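Here we start with a single chain on its own, the form predicted alone, put down as C-alpha cells.
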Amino acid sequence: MSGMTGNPEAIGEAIRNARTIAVCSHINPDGDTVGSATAMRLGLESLGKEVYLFCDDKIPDQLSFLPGVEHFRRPQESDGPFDLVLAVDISDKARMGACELLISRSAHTAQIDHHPTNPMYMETNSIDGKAPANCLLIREQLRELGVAMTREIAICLYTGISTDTGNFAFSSTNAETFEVMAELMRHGLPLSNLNRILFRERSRPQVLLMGKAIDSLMYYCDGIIAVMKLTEQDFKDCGALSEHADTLVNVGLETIGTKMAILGRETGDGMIKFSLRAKHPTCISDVAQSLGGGGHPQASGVTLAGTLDEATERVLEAMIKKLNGNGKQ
C-alpha cells in the first residue's frame, strides 16, 4: 500500500537470502505479534523456507484458533543456527525476552515493527510508527515477496489488525486498514466467528478478574484518571492467568470524562506490570517512556520494581505531571 513507510524491500532481500528463519514474537504475546508471526510462517513456507516460531511466554488460549500456532516453541528449546532471525511487532530488545538469545545463533537479523519508539535494534529494520497494526506491515511484506493470499493467512492478519485497532475503533485506524480488510474478506475470512472469539467472549476466570479490577477502581483529578490494581492473590482467587488481564485496562477508560487509565498488576516476581491507555488526542507513550517503558500514543506499558501501591503511585504521579503540563488534556 502506498501509505506504508517501512522497508519491505530490504527485509525481502534478507528473507530471499535465507533458508532457515526464526520468527520471534514479543513477551506477553497479543493478537498482533502472534498474528504477524503465524502469517509470516505460512507465507515463508509457501516460498520453500524452513520456518521456526518462538516466543518466551505462553501463547494465550484465546489465540489457539490461529493456523500454525501450535508450532510456537520457547527459544530455549532450539540452539539454531539460523540464517535469519526475524522479530515481528517487538518494540525493543527487552521485549524479546529469551528470544534475544537467538540473535547470536543467527547469521543475520531483521525486524518488522510499527512502534514509533523502536530504536531500530536489528541489522535490517522495517519500521512504520504510523501503521495501525503490525499485521498491516506483514501484509505489505508478503506482497513484496510475491506470496499469494489464502484464507489461513487472512485469519492471521485479521487477528492482528482487529486487536491492535480495538476492533477498528482506535483513532489510528485509517482507510488503508479497511482496504486490506476488504481483501481479507474476499479470501473467505470467517469474520463473524472470529469477531465473537476475540471481542464478544470472555473466559470465566477473566470475568471474575474483571470484577476484582472494577472493585479496585479509583478516580483521580476529577475523574480524568482511572486507576485499577490487581494483586497476585486476585489472580489465584479467580484461577486467572496473566493473559486474562491484558485488556482489562480498557474498562477504566470507558467512564465518561475519563481520559487516561492505569492497570497495575503483580507479576509474582517482585515486579509490577502496568498497562496505560488514553483517549485521543491525549498521548500516554511519553509517560511510559519517562518511566522506562514505551508503546503507542494511546496504548503503552511499563514494568516497575517495588510494591503494587508504591509503583502505582509512581505511575499516577507521572500521569498527573503530564496532565498539569498539558492543561487541555
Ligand code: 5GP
Second form
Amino acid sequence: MSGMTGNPEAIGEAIRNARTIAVCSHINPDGDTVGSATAMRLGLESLGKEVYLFCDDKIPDQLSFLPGVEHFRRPQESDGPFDLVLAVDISDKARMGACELLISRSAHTAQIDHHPTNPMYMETNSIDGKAPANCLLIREQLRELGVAMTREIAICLYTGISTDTGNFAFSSTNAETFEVMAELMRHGLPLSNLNRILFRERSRPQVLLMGKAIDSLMYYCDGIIAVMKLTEQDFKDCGALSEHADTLVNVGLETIGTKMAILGRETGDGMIKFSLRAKHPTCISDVAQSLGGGGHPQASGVTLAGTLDEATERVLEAMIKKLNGNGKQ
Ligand code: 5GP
Ligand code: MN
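Switching from the form predicted alone: structure of the form predicted together with the named molecule?
Entire complex below, previous chain first.
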C-alpha cells in the first residue's frame, strides 16, 4: 500500500525480503539525503544485509565526516542486480539522475521521502510530506526494523535533521524534532563539533563565492524578491565547485522585507540550476513546479536550459506572476 503518509511497515517488509539493497541519494546531494543513506546503510548492515550506496554526483567535501560516506559509488559503476533499490529523500525520478538505471536492475523498488510534491514513483512508497527532515523518517524506519541506535547512526541522522530544518530554525521544526535530538544526544552525538562543520565554517572558495553572489544581487518588486546569479567564470575565479553555492541563496533571503529569493548558477553543461527560497508563510514550491521543478513550500529548486540571464528572467517572471495574484500566497 502507498499513501501520502509514511508507511514504514511496507518498507520494512520490502527490506526484510531483500538481501542485497542499493540505497540511492539525489543529485546535488545535501545533508539530508546523504545522512539518510549512510544511516540506512549502518542500520541495514547491522541486520546482515548487503548494502550499496549510490549517487550520480560527488558527495560534498563538507559531508566527508559521515560514517561510511566513502562507500558511495556512481550508478554506472554497479553491475547489480539488487533485490531492492531504495531511494531516500528523492522528490522525483529525475532527481535520481543515472541512479534511475538501478530500477531496471532491481527486483523491487521502494522510497522513503518527505517532499509533498513526490509523485510516488516507486513500487512501495513511504512519503510523509510534513516531516521536517527525511532523516526523521529514517529513524522511524530503523525503529520499525528493530535496529539499535548507535553514535554513528546518530551522527548521520543529526546531519539530515539539522540541515533540513535550517539548524532547527525553520517553521517545520517541531517537538518531535527535539525528542529525536534528545535520543541522539543520549547516544553520544558530538553536537558542537558537527555544528561547527555544518553551520559555522566555510571553505575559502565558499567565502569568495559569497562575495560574487552578493555582487550580483538585484532586488525586484520593492525588494520582495532578491535575485543572485553565478556564472561558470565566477566558480573558476573562486576555485569553487557547484556544491560551494548550495546555501548562498539564503544570503538574499536574509534581507529585511525580502520574501522570496533566487540563486541561479551555470552548471557547466549548458543548464542553469536554480535554488528558490521563501520566508514562511510565503510558498515557493508552486513556482518551482510551474517551471518543472519542485521541493518544499519554502525551499525548492528547478534546472532550466538557456542562458543564465534568460533562464533567470523566466523564474523571476513566474515569481512576479504569483505575487500579482495569479498564484496562491
Ligand atoms: P536546492 O535549492 O537546495 O538544490 O533544493 C531545494 C529543495 O528543492 C530540495 O529539497 C530539493 O530536493 C528540491 N529540488 C531542487 N531541484 C529540484 C528539481 O529540479 N525538481 C524537484 N522536484 N525538486 C527539486
Ligand atoms: Mn530532505
